[in-house]
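What follows is a single chain, given as structure tokens, in the form predicted on its own.
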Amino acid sequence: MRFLCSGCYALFLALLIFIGQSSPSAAQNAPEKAALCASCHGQDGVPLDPTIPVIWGQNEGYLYIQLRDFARGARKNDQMAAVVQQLSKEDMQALAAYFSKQPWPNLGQKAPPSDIVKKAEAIANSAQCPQCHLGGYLGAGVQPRLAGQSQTYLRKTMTDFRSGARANNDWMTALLKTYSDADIAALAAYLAGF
């Protein structure tokens, strides 16, 4: 478990709090919920930690899977089980939707060097990468966006898949337990510079 500084403790329990309040429509007070999200996720839509994902933009089905998943240890974040455990299925799905429909912001990073496309494309065209993920890895529905996402938790996810410590899809398990570590930082520096 990652320690939070003082600050960042207090910030975090008023958040549990502040969730934890039942509210009359949970697509109302989506946005209040989903500003105390910037804490980790920033305010901008840029997370303030590289291992943080991107949330802003990302496809509505796959955020519910998420939070659901949290909410039923089945993905394991300290943190995001704290925070999920306060959180009915409707807000949930309200929180999904309303960041789904954010801008995906800009994280300024780079395409790779035309070697490591090259390569990336030859692994992701093997896996059939695309058909899930579709044309430019935008995803759809409960297939997450991944054009774009942060280099760094692109890589700790698919690292944390293959050794089995994010464990809330078992296929995707399978398929990274056959990626070396430069397979996976070939498509993390690939995806990442879409």
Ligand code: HEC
Second form
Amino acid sequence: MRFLCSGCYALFLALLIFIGQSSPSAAQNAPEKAALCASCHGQDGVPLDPTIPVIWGQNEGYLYIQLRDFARGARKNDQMAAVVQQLSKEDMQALAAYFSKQPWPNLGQKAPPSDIVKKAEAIANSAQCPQCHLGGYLGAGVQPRLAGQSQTYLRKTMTDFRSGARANNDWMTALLKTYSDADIAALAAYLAGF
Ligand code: HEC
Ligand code: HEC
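Right, and the form predicted together with heme C (HEC) of this protein, after the form predicted on its own?
Below, the chain from earlier opens the complete complex, with every other chain and molecule after it.
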């Protein structure tokens, strides 16, 4: 490359990068597709409604499995069913990678009163929630992050697991069947404020 001036070399590199990008792939289209998601999941990662989960900064493997399960009908939700109809497997993988790299938003949910914390901790320790959802409830891979998730959503989705309305994980359903509404409410408040 000695025959090129430094400025020309930079131009050459820029051209190579440009050529590399000019064949569109699912990964390159992800930010464009992600704009579709912002109308519900939020422009800045804060969902527009408390029944809608945070997906910014959620774990990649978990995000992909949920999109796949909505597409297969294993997890049922009318809004998400309509969304995933427009996505290929490659789009779902690219969107999972894209959203997992965004910063988790702070929903500003405070820790609940100490009696609720005590109740939730007792349940969590006996059910070994942190064994799967890991330290700080940050999860990893296909285990979802629970810390700081929307309280209303957490309560709804745990109730849905319990009733079988969310039927894409038999293990979570079996576990939550053993809990009362008050147990689930305490866990949701605890995890939201974690
Ligand atoms: C019309 C509103 C709407 C749009 C648009 C939308 N979502 Fe959702 N999404 C929801 C709702 C509501 C839920 C919760 C469903 C439930 O309660 O089971 C959800 C759930 C999810 C979940 C499961 C998260 C978890 O913690 O389990 C993922 C992943 C997801 N959406 C990704 C996306 C992506 C990616 C897009 C854009 C391609 C998108 N959504 C567009 C409303 C929407
Ligand atoms: C054996 C491992 C394991 C244990 C123990 C466990 N979980 Fe889970 N949990 C999972 C997996 C895996 C998923 C993802 C299921 C899926 O793909 O839909 C999940 C999903 C969830 C979700 C849904 C998150 C979302 O974004 O929709 C909540 C809430 C949850 N778990 C709460 C708990 C609580 C509370 C406990 C303890 C009482 C617990 N889990 C114990 C493995 C576990």
